[in-house]
Amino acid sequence: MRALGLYIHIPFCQSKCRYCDFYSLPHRQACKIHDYVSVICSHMEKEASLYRDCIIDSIFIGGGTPSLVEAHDFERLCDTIRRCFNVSCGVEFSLEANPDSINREKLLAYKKCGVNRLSIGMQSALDSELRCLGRIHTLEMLEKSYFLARECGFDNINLDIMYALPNQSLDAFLKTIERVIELNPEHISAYCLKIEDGTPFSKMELDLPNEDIQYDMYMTLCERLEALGYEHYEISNFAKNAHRCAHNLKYWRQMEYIGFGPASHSFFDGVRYYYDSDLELYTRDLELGAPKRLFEDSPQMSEDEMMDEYVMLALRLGDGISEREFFNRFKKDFKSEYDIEKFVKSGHMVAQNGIYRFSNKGFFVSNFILENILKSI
């Protein structure tokens, strides 16, 4: 059968990190994501029969901050997704959930529903900086909540942290990535802090670190985490033992997904499409009939286009490009095509058997570099 993702967005916090641009909406009252439940089941079962051909084999809940669904709507979610779709036996059912808003309770909901990935907001060990980034928990909770859930039998766990945040110094990033190390996840993404328009730190002065503490960060970060044996398989993410997230790897390989949710993206039967980021209206919009489908691309990528997003993807992960991938899929030769050789010489990209692929220092400056190889740009 046709292998599927599936991604449910909710769109709640408790509060808003300064640093965020996702689409979110402050948590008030419990009833209204108990309604928000209610809608995506709704949608979920309108649309089921349009994938009734195909095999979800990876499952992500995120938003917002999906662990504020109590224990009963989440298990009433999960019962709708297996009802309306064809869920593999060995899906991948990933969480999103931030230490203040974990319980004994939900963790127990969670592996009941067959979520066997928890991806867990940590961001920084120094409770400064955490105040900072105007997040509401504390060192202490986050380690909580982390060993509350590997009690609970959760041996799948990724911690989000950052790095180049206001003031922060490389021994204060140090001290993140050493704790990281010793609460020993199976998974570790790491995000370099990027102010985004329409946030409060786009509004605020704030003293960051200039890009060469940022790229002895990164070369820290990459440094340890690889001699500790983690897989440095995309720009910002380190897998153990061979737990690479399998839904994330879906985007940046072009598979197909589906999205439910105001602000959820999808890619199927080769168009891309999203919802817009409004809860009255996608709710609306379900009342009478169906959320209003928004198109990504134009009717029809050229060539040129269709190459430079699949190298643009590939060159994320650390499998880079293959010449001979590349070929079978364009009828054209790589090298050819793009300008990588001089990135190969400055030690930026890596060449052997035929796979290119960045360097460590190539994945710190890879914006630059694709402006500069991409047709499109």
Contents of the next structure:
Amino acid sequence: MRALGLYIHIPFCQSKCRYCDFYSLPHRQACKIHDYVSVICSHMEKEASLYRDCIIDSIFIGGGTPSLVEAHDFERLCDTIRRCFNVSCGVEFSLEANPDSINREKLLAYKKCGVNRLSIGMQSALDSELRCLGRIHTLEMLEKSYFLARECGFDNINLDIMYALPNQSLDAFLKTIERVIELNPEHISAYCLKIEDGTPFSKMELDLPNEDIQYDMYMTLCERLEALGYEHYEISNFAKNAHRCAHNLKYWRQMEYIGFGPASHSFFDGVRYYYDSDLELYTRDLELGAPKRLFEDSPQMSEDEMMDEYVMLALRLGDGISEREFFNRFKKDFKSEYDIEKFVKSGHMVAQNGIYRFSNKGFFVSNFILENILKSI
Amino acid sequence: MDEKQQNIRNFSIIAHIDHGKSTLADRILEYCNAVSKREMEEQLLDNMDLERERGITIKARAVRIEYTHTDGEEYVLNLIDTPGHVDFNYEVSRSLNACEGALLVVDATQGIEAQTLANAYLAVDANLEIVPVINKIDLPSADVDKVRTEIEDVIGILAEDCPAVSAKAGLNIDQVLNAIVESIPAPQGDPSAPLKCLIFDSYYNAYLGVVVYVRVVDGTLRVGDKIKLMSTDACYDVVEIGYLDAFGLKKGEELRAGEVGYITASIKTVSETRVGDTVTHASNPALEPLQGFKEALPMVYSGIYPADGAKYNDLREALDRLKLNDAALSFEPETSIALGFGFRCGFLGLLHMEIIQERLEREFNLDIITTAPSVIYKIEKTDGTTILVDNPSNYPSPDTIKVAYEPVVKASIITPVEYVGGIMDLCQDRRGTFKDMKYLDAQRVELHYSLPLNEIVYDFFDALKSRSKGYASLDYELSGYEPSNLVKLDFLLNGELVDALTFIVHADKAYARARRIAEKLKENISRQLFEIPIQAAIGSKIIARETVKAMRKDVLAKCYGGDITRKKKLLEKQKAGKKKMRRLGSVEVTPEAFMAVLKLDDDDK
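Given the form predicted alone above, I would also like to look at the protein as it appears in the form predicted together with the partner chain.
First the chain shown before, then all remaining chains and molecules of the complex.
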């Protein structure tokens, strides 16, 4: 059967973080989320027949703040998923949670529904930095919810952290690194703060660490985590004992996934599409039939575009690109298609036994390099 | 005396920037019903976008206005617009020579400013009757009486009864028209004398060829006449004759002494019709041309290159088109190792250069790279030959030079007294030789300096303005060549010579300039994957060095929720930004980096 990832977007947050430009709405009444779950369920029911021959082997409930969903709504959502799709018994089932909205009841409900991977937004170990980011939790709250999750039996937890924050020194970031290491999660995602247009941060005068400090932060992070046995399997992701995120790997390996909810993205039958970031429109369209699928450029990618995209995504991974696999996929020789020799020479890339990947130094300037080697961009 | 001339008034409006010249012109047209409010585009006389934005008039225009005076008499008023910048002083003086009078507009809230004075003196030199007009009296901070006194004290013309108006609000415009008719003398040419017309502007029209604006001084010009341009003896047949109203050309039969109008005569380029030249009849020519003709000679040269090498022919066509209307622009092909194929262009001055660059970018949609402006050096070589160098890259090696000469200008700077010290420091710093200083009145001083032109072409004008809060005005003319101790300064990026950055500098200033430019380059070259050394060299001797550190980080996009397009867009955006970059060997440089290097702001030294 055809393997498929499932993504569900929960576009509600208790409060919007100052750096975030993902689609989310202010959460005020629980009934809104209740209605939203119904909308998603009805959308899945309508489209279920399209995916009869597929088997869902990864589920990711992201947001927004999915942990705002009440336990009974969550159970309803999961029942619908299982009713609509063939869900593999070995499915990786991830859910994003924020420390301020987790409690024992919810955690037990998640567990009961088959959630086996939690991703908790920690971001920083310093309360001053959390406040600056506009997060509404403290380190203490994070730790409480983390240990609670452990108590409830979650043995695959990711902690999200961020660096290059306003006024952040290398020392300050080291505190977050050390704290997250002590908590000993199976998976760590570490994102470099990017100031996105339209966010409150974009309108503020921020004192951001310079390029060299950011570089030191990234290098320190990589070295420290790698030394402790975390596998640096993607630019910003680290996993212990093979706890890579199977769902996210699908994105990077050009594998198929379908998304539900406004602002969710899908890749199916070689076509990338997404839904508009507009819940009202999504709901109205669904009542009339189906939410409108939007496409970037032409829905069908050319061979070169597919190849470029593959390279762009696969090079995010520590596994990099295997010459053999590339040939099997595109019937072309990777090295003659992409001129990477000089980057190998400069130490930004590593070539070993027919595998090409970025070094840590290369990861950090990967856009620059990609822009130089890709054809269709 | 010719009756027709009695009722003609030829005048210009002169003013400091922003004192309301264009608005007053609009109001006069409106008052005389030459144009209705509805039809009026703001500031009708300034046609080019660039002019409107910069608030300056680049090319002169002339409009005929019919006006019925309070005495019932019909008058013909010819409003001749003038450009307003030092680079175009010559053109201004020719426009003024086509008039008998000038309205001197002074802002009632600002009083007299540098350009007011510079323009007033030009008008005095042209023997014009000056009619002061105090503008912006509707503003709360207007002080009409003070400005009246100032005009009388500083310029020495009566202002007691001069019109005080608000051009914006349309207040007292009738007084202005009264003053034009009453105070400005009628022209006094002889319609039956041999023909003498002053060319004060011309432009190229795709259908008519060159349209030449003239003021007939003596004689009468008719369609079909054979005319001669006195500076070149070139002859043409007059095809069309007429005048300009607010909406365009109006055909007529003849132009008589005292009148202002246009002629077309199948002339192909404006460089054949030089501003200031005299038009006469081929048979029965005038004995003497009108006084004051000068050929507009480029003083400043710079290389202009297409940012995208494939656009070379587009650039050539664009320059050809601009040249049709701009006799002072010169260009010829040149090649640079760094920048590829381009043109060495000659300009009247820095503003002229900037205007041409902007027009190339805006009107012709070209991305261009401009090299440092240079002047023409005269080199006496050891082999006895003398060469002229307008491109620093062609500067000969020191051992072949016997004497190097650089152009020197006679500069006159008018400034309020309080800025004299700062300006003298500036001139000193720019290797100026003090000549004399004259008090124009208690507040105003005129300084005379002899200055090397290559010290002026960089940023002298900006520095002068910033040291005088914008009040000082500058006028200069070439006075000759003087021997000088010059060196050629080269720049190397990543060990490779970038010829487009080479320039000539006085030996005493080479070190300081080299250091500053190296720093500027460092600021303007973005980090790349490899470290980039920047070196400044005289011959093989490195005199300054900077390093652009290697790039260590770029934007990391999250591929959250499978949103791949986000990442693709980021790459595309980044790529688009780089498209404008020029590869110099292994280094990518933005076109702006070149220009930034040239703008060595005096105050952040």
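Worth saying up front: this structure is predicted, and the values here are computed from it rather than measured. Numbering follows the first chain given and starts at 1. In this text, the rigid core denotes the largest set of C-alpha atoms whose superposition between the two forms falls within 1.5 Å.
Relative to the superposed core, residue 332 shifts its CA atom by 2 Å or more between these two forms.
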